[in-house]
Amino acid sequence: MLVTGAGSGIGLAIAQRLAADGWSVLSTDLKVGDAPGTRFEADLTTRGGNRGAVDAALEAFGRLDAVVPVAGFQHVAPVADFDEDRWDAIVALLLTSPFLLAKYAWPALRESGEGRFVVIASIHGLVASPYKSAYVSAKHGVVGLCRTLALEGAEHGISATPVCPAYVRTPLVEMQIADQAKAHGMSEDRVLEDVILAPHAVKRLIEPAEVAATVAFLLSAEGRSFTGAPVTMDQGWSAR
C-alpha cells in the first residue's frame, strides 16, 4: 500500500486508519513527520520522485496492492494574475503524479488480482470556484484519469476511484483563508462561513478521519464494485 501527501491532513489520517485496519503502509511526502509504517521522503512532482515511490513499496512489501495518492495543495489568485510556475507545481502534483504512479504501480497492481487506485480528487473535480484555475483543473483532471484507468484496468481487476470531498479540515484549507481574503476583499473571520462553507448546505467542515474511514471502506472487500465514478462526500454542495 503507498499513501502519498502522507505527512499531515487527510493523507496522515488515511495512512493511519489504513495501518490500524492492517495493512502495509509506505507513507510518502516531502517530510514525512511521524507517518505510520514505512517512511519515504520524495518530491512528487517529479518523475523520480513517484517512479522511487513505487520502487521503495515494492522493495519494502515485495508487492503493490493498492495506491492512494492524496499530496496536493493550494494556490488562490485570479487566472490574470495567476502565477505559471504555481500553475505547473500544482498541476504537477495533483494530476501528472496519480497518472505516473499509476504508470509505474500498474505491473504490480496487475499481479495483485485485485488492485484498488484511491485518489482524493475533492469536489472540485466536479465544479468549478473563482480563483482556482489550476486546482480545479488538476481535480477535473485526475477524475478523467480514474475514469480511463477504470476502464482499462477492468480485465485485470484493477479498480480505480476518485473520492470527492468538500472542505476538510486540513492544514491546506486553513492556509488558503489569507488568500481567500485577499482575493475577495474581504475580513478572514468571514472567509468560513461566507466562502469557505458557503456552498456547503451542511455547515461545517468534513474531519480527515471520515475521509479516511471511506478511504478504508473503498478498500475493502464490501469496495470492489465502485470503479470509475466519483464517490462524493460533499456536505451536499453538488445538490444544489
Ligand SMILES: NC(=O)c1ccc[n+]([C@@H]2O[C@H](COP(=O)([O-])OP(=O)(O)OC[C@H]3O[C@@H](n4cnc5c(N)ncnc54)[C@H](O)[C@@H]3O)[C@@H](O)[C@H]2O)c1
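Numbering follows the first chain given and starts at 1. If you superpose the two forms and keep the largest set of C-alpha atoms that fall within 1.5 Å, you have the rigid core. Because the structure is a prediction, the values reported are computed rather than measured. First, how it differs from the form predicted in complex with this ligand.
- After superposing the rigid core, the C-alpha of T45 moves by less than 2 Å between these two forms.
- Here L172 does not count as shifted, since its C-alpha moves by less than 2 Å between these two forms after the core is aligned.
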The other form holds:
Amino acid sequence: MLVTGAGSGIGLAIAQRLAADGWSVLSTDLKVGDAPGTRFEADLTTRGGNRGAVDAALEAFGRLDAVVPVAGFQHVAPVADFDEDRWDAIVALLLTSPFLLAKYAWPALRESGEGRFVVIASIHGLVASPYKSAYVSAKHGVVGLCRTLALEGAEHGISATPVCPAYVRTPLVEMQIADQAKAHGMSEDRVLEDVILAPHAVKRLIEPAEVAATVAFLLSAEGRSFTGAPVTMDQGWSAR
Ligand SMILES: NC(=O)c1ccc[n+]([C@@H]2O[C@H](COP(=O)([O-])OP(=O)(O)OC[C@H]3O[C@@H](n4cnc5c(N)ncnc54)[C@H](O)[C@@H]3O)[C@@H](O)[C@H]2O)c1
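The structure above corresponds to the form predicted alone; please give the structure of the form predicted in complex with this ligand next.
Below is the whole assembly, all chains and molecules, this chain first.
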C-alpha cells in the first residue's frame, strides 16, 4: 500500500499502524524522515511526484492494493486577501494529488480485485469555516472524487472512502494554536478550548492513532462494505 504525508502527523501514524498490521508500506512525503517501509520523497503538487510514488510502490511490491492520500497543509486568510499561489498549491495537494494517485494506481487496484482508496479528507469536506476557502473547497472536492471513484470502482472491487476527522493532535494543528494565540493575544490553552475546539461537542483533540485505527479497519476485510460515503469522526461537530 501507498501512504502520502507519511513524514508527520496522521500520515506517519497510518504508516506505522499499517506496517505493524503486516502491510508492505510505501511511505511518501516531501521529507519522509524515519517513516516505516519503503521510503520515497516527492513533491505531490506535481504530476511527476505522484507518478513517481505509484511507480515506486509497484517497483517495490509488484502490486498495489491500497492508496491512502494524507498529505496536506492549511492556509488561513479572508477571501479578499487569499494568496492565489497558496490557493493553487492547496488544490494541487489536497485534490489533484488524490486524483492523480487514483488515476495512476487504477490498473493495479483493478488487478488487486479488492483495491482500496481511503483519503484523509476532513470535517471541512462536509462543512465550512471562515478564512479557509481553499482548504474547504479542496476537501469538499476530494469527498466528491471518492463518490465518483466508488461508482467507477464498484464493478472492479475497488472501494473509495473519505475519512472526515475534526481536529487531530498533529503539528498542523499545533501550529494553528500557536499562530492564533499570537494573533488573539491569548494563551495556547485558551485558544485550544475557546477557538479551536469551539465547534466540537466533545472538547478533546482526536489522536492520530485513532484516525490510523479507522483507516486500518477500512482496509481490513471487515471494512469492505464501506464505499462512496464519508466516514465522519468529528466529536459531534456536525450533530448541531
Ligand atoms: N490535524 C487535523 O486536525 C486534521 C483534521 C482533519 C483532516 N486533516 C488532514 O489530514 C492530513 C494530514 O494532516 P496532519 O495534521 O497530519 O499534518 P502534518 O503537517 O503533520 O502532515 C502533513 C504532511 O504533508 C506533507 N506535505 C506538505 N506538502 C507536501 C507536498 N507538496 N508534497 C508531499 N508532501 C507534502 C508534509 O511534509 C507533512 O509531512 C491533511 O490532509 C489534513 O488536511 C488534519
